[in-house]
Every structure is written in C-alpha cells, then in structure tokens.
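Have a look below at one chain only, the form predicted on its own, in structure tokens format.
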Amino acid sequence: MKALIPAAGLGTRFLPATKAQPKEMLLVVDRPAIQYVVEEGLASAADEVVIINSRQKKVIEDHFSPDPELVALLRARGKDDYADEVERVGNMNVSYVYQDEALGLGHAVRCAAEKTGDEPFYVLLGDVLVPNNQMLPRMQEVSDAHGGASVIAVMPVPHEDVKRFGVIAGTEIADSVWKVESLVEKPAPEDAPSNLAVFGRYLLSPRVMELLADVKPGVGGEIQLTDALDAVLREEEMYALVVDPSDGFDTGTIESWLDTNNILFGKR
C-alpha cells in the first residue's frame, strides 16, 4: 500500500519566495513542511511514500537522499545529533513519479497509477500537516469497519469558506463518521450541501485510480480528484471521518503557514 504526496504545484501564493524554493521545502519550525507529511505516511499502514514531483523540484529529492559526506563531517565535528537526523531523513523509504503538466490534483494522483496497482492507497496533500500522525490510522479503522471502503477526512469550516474546498453531502452514522452521498468541488456558499470540507487526507479504493483515467477537466479546467470520488460513489460506498481543527494544520496560505509555525513552535 502506497501513500501518495502530490508536490508538483507552483506554490503561486508564496511567490516570490517559491520562485527558487519549492513551497513544500519551506521551514515549519525545524523541518521542511513535506518532511512532516512523509513521516506521517511512513507512520501509517503504507509501506512506501511516493512523491508526485515536478522535475524542477530536485531539491525535494536531495532532502530525502543519503548524504554520507555531510554525515561524516558532522560526526567529525562532534555534532552527532545532527548527523543522526540527516542520516535518518536520507534513508526514508521515498520514491518519485513526475507530473510534467499542471493539470490538477486528479491528474497528479493518476501519475502514480503504476505504483499503486490494484491496492488501496492514501493521498496526503503536502500543505496539510498532521504532526501526531493519528489521522490515517483512524481513517483505516473506519475503512476496515466498512469492508475496505474509501474514507476521506473532513473538517467543519465557516459557511462562507466552503468555496475554497471540496464539500460532502451525506448522513452521520456514528460519532464523527458520515456516510458520503455526494461531493461538490468549491461550491458557492448558497449551493453547498454542508460545511464539511475535505481536509487533504484520503484513503481510496483501487477503483478511484481507474476512474481517474476517464475524468474530464472540471473546475478551473483541471482534472479534479473530487470528480473521481463522486463517480466512484455510484459504484461503492464511501465514508468521511470528521476531524477536529486541532488535529491538523493547513499551510496553504502565508497566513496559515505563519500560524502553523507559531502554534507548533509553542508546543515544543
């Protein structure tokens, strides 16, 4: 089972900082944001993390590659704690596929089809951090309880903010668990079926990957993962785990990135 992390985007909200530095490599307290996400994927039931990268973002691959010369230099200077951390990160089980055109999240996920094969897979959005690594195991429990169904994490948001997210319609069947009936990508507030917004963590059945091959461009002219999820609902059950705002952090804007740094620094 693989954990997929789409990371080929341009990071336009952070320009000019992201002109030469990928958004995923911006520091959150003491490590790049993407390292939190990789560590979360490896702490789950996944046996490998697959980063869906851009060929212009080699620095991400450098970060997760062994660097024996740097390790040796640090040890020679008595900085063994730093050497241990560089060595640990360089040996993480991470591989790469490439998205050569920015055609949307659904397209990015589809780029990893050969990696996932006929197995379920996780999708972890790189600008959402879950430092305690507990969200994916909770989603796995919901999936196991419902015959291996797809599960998405959702979070309540102010009604006026639903236009920024994919939003679910459905029925609550247990504490913090909904059966999903449909999904809508970035609806106008007056059209939103709920205020439960998809929060960047997915546990998906292999059928989703198959359906992505036929999804047509949707909102913004992009191939939307939400459209494939809506299509799979016509064939399979899907559930949503409602998570608390304190369970994770959205770093997708400058303001939320700064807030996340302040909160996590305060928890050290």
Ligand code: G1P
Second form
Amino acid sequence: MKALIPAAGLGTRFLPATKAQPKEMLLVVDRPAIQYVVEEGLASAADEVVIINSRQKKVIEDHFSPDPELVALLRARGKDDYADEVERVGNMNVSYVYQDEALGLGHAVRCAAEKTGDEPFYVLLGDVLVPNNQMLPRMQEVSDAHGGASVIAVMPVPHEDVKRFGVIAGTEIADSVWKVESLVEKPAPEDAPSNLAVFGRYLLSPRVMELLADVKPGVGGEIQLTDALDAVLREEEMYALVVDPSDGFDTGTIESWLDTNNILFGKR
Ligand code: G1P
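Next block, the form predicted together with 1-O-phosphono-alpha-D-glucopyranose, ref. the form predicted on its own:
The complete assembly is shown below, putting the previous chain first.
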C-alpha cells in the first residue's frame, strides 16, 4: 500500500513567497511543512511514501536526500544534534513520480497509478498537518469495519468557508463517522450540502484510481479528485471520519499557516 503526497502545485496563494521556493518547503515551527506529511506517511501502514512532484521543485528531493558532507561538518564542530536530524531526514524512504502539467489534484493522483496498481492507497495533502500521525490508522479502522471501503477525513468549517473545500452530504452512523452520499468540490455556501469539508486525508479504493482516468475538468478547469470520489459512490460505499480541530491543522492560506505555526510552537 502506498501513501501519495501531491506536491506539484504552484503555491499561488503564497506568492511571492513561493516564487523561488516550493510552498511545501515553507517552515512550520522547526521543519518544512512537507516533512510532517512524509513522517506521517512513514508512520502509517503504507510500505512506500510517494511524492508527486514537479520537475521545477527538486529542492524537495534535496531535502530528503543524504548530505554526508554537511553531517561530517556538523559532527566536526560538535553539533551532533543537528547532524542527527540532517541524517534522519536524508534517510527517509521517499520515492517520486512527476506531474508535468498542473491540471489539478485528480490529475496529480492519477500520475501515481503505476505505483498503486490494484491496491487501496492513501492520499495526504500537504495543506493539512496531523502532527500526532493518528489520522491514517483511525481511517484504516473505519475502512476495516466496512469491508475495505474508502474513507476520507472531514472537518466542520464555518458555513462561508465551504467554497474553499470539497464538501460531503451524508448521514452520521456512529460517533464521528458518516456514510457519504455525495461530494461536491468548492460549492457556493448556498449550495453546500453540509459544512463538513474534505480535510486532506484519504484512504481510497483502487477503483477511484481507475475512475480518475475518465474525470473531465471540473471546478476551476481542473481535474478534481472530489469528482472521482463522487463517481465511485455509484459503485462502492464511502465513509467520512470527522477530525477534531485539535488533531488536524490547515496551512492552506497565509492566515491558517500563521495560526498553525503559533499553535504548534505553543505545544513544543
Ligand atoms: C483540495 C481538495 C478539496 C479539499 C482541500 C483541503 O483543494 O480539492 O476537496 O477540501 O484540498 O483538503 P485545494 O486546497 O487543493 O484547492
């Protein structure tokens, strides 16, 4: 089973900070945002973490590559704590596939089809951080309890914010677990079926990967993962796990990125 981390986006909302530096490399307290996500993938049941990168963002790969010269220099200067961290990050087992055109999240995920094959897979969006690494195991439990169904994380958001997210319609079947009936990407608040927003963590059946091949551009002219999830509901069940706001942190806007830094800094 693979954990996919799409990272080929343009980081538009953070320009000009992201003109020469990938959004995924922006600092959150003490490490680049994407390092939290890779650590979460490595801590999960996945046997491989795959970053779906763009060829312009090689610096992400540099971050997860060994740097023996830097480690030796730090050790020679007695800075062993830093050397240990540089070594740890450089040894993280990450592989890469490339999305050569920015055609949307659904297209990015589809670029990893050869990696996932006929297995279920996780998708971890870097806009969302889950520092306790507990979301994927909890989603796996819900999936196991429902015959291997797809499970997505959702979080209640203020009504006027639904236009930034995918939103579900469904029924609550147990504490924090919903059976999903439909999904819509970035609805206008007056059209939103609920205030439960898709929150950056997915455990998906292989059928979703197949359906992505046929998804047409949707909201924003992009191939949307949400549209493939809505399509798979005609054939398979899907569940949503409601995330507690103290477990998951949004870094998708400058304001939420700053809030996340403040909260996580305070927890150190
Ligand atoms: C993506 C998904 C959306 C989801 C959001 C946050 O949107 O398309 O459904 O709610 O991430 O996880 P984006 O932030 O890439 O526009």
